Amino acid sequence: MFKKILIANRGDVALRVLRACQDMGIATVAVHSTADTDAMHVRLADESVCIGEAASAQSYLNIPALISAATITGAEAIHPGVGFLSENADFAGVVAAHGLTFIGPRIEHITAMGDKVEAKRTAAKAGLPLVPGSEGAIADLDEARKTADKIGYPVLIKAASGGGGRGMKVANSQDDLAEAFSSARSEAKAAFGDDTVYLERYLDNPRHIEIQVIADAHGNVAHLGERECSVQRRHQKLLEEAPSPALTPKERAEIGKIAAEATRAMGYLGLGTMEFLYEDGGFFFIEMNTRLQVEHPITEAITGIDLVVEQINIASGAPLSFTQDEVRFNGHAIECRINAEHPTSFLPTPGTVKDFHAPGGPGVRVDSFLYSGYRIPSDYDSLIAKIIVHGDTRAHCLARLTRALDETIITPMPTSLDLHRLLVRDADIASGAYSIRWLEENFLPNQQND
């Protein structure tokens, strides 16, 4: 087992990894930018190293600085957390080249799944169901027209190197295709430095379902059930729950088995998430995230399995601590992502926190790096807290979540707390009758009109 791990991240995920290490008796190294000198993960780590200025490119994305920090502190492994370099195959390669262990999947799987076109090819070979679409990248508008005519409108043009909804455009007819194709390529080039795109059939009203998978180096593979992630704004998740209120027990078992078998067929190692669109009883693979997910706590809540501890154990060469037959799903869990954003305009609201009170009570977990007097920087993602609630049933969970949100205090800046307080009281959320377009097409317009 590792004696010391460097955590190449910040915020709540840095704290999450740090706590897992402490539970395992592993020393920790925190890295931070000049904007994060007073961050909680820096305060709690055994050692800390400043790796650059506030800009991510000069700090959390600075590979030489991260390797230097690991070398001078004697760290044996690097946990990349979520975002930043967590799915960067070049970083994983540099880590390995310096005799360190990258706590994540094999480089070939990071590479394959980082390219959405190659990910679809890999998924097809592994037996995963796909959304009808192009077999590979689309070279030009003429090919886009031929492909769209073949699969039928509406179509979705997607960046091959994309993520977070960038480089994605919908064409409802041939008249829309030229502009959507050009716009998607331009946006992809600006965001990812790569204008490669591909086409998929645009599903009318799907839900976003993802399956947590995990595999070790000893041939053990398991799935840990699904997460429902359909409450989204501009392809960014706001609220997630496990299990999904939409799936039947039969569908749940089938898609879990398919995901686990595909994981085994790929020879995958470590933690991963297979994401699907679900509509009218059908599942369609869209991508695989080769890292820890922001919403992993709801899976931990219903299974009792510490996913970060399992990640670290697998990276050290140990087998999974459980088998598929030993996985038990208990109750229901929901996570709300609290952002430093105005609840209706969604404009960022950085600033100094005056008052912070986290909710408590049975079944309530809060993953946050906030404290009274902490200055939320404007340089990074606006996520400042995750409120995770577990209950015996979905109704029980929603009741606890309503209480937890009402207990939470973050002042003086506006946050998305008020939005979540309305969400958990909405009839469609209560009934589970929502899809990936529900928030933007039904809920948000009603709030803005009010």
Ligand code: ADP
The other form holds:
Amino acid sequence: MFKKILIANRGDVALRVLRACQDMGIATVAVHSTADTDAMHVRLADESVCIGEAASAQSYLNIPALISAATITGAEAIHPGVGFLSENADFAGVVAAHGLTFIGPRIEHITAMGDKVEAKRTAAKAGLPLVPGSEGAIADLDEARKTADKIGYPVLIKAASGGGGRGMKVANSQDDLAEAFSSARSEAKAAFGDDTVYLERYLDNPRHIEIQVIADAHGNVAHLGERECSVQRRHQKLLEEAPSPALTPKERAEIGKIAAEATRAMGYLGLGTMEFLYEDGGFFFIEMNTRLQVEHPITEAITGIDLVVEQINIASGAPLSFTQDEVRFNGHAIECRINAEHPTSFLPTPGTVKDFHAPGGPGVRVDSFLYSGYRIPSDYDSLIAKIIVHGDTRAHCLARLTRALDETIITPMPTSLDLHRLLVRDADIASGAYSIRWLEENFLPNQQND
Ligand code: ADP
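Compare with the form predicted on its own: the form predicted together with adenosine-5'-diphosphate (ADP):
In what comes next, the whole complex appears, and the chain from above leads the way.
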């Protein structure tokens, strides 16, 4: 096992990895930008290294600085967290070239899944059902037209390098196609430096359901059930739950088995998430994330498995601590993402936190780096806290979540807490009757944008 791990990230995920290391008796190295000198992950780590200026490109994305930090502190492995370099195959390669262990999947799988066109090809080969769409990248408008005619409108033009819901445009008919095609390309170019796009049928009213998979280097593979992530705005998740209120036990067992078999067929290593759209009883693969997910705690809550500990074990060469047959799903869990942003306009609201009070009591977990007096920098993602609640049943979980949200205090800035307080009391949430469009249609009717 590793003696020392460097955590190449910040915020709640840096704390999450730090806690797993501490539970395992592994020493930790935090890295931070000049904007994060007072951050909680820096305060709680055994050692810390400043790796550059506030801008991510100069710090959390600065590969030479990260490698130097690992070398001078004698860290043996690097955990990339979520976001930043977590799905960057070049980084994983440089880490390995310096004799360090990258806590994540094999480089070939990061590369394949990082390009969504290649990801769909790999998924199809591994036996996963796909959203009907183009065979590969779409070269020009003429090809887009032909493909759209074949699969039928509405269609979605998506960036091959896409992420975070960006570079995605809907065309409802041939009339919209030229505009959607060129704006998807220019958005993709601006956001990812790559204007490669592909085309998919735009599903009317699907749910987003993803499967957590995990594999070690000894041939052990398992799935850890699904997460329902349909409560979204601008294609970004806001509230997640496990299990999904939409699936029957039979559907759950089937898609879990399909995902685990695909994981084995790919020769995948480590933790991964296969994302599907689910409509009329059918599953359609959209992408695979080759890293820990923000919403992983709800899987931990219902399985009792520490996913970060498993990740570290797998990277050190140890086998999974459980077999598929030993996985037991227990009760229901929901995660609310609390962002420092206006609850309906979603404009970021960074600034100094005056009061922070986290909820507590049975079944409540809070993953947050906030403290009273902490200054939320404007340079990074707006996620400031995750409230994760576990209950015996879905109704029990919702009752606990309602009290947990009501106990929480974050002042003075507006956050998404207010929106979550409305959501948890909503009849459609109570009955589980929602799809990926539900939030925008019901709570943000003037904000639908694709
Ligand atoms: P990203 O990597 O940018 O998050 P995804 O491919 O995971 O992109 O899609 C993000 C979200 O966009 C999905 O959860 C879903 O809400 C919506 N979406 C993606 N593909 C489709 C599609 N073919 N039809 C309808 N909605 C889609």
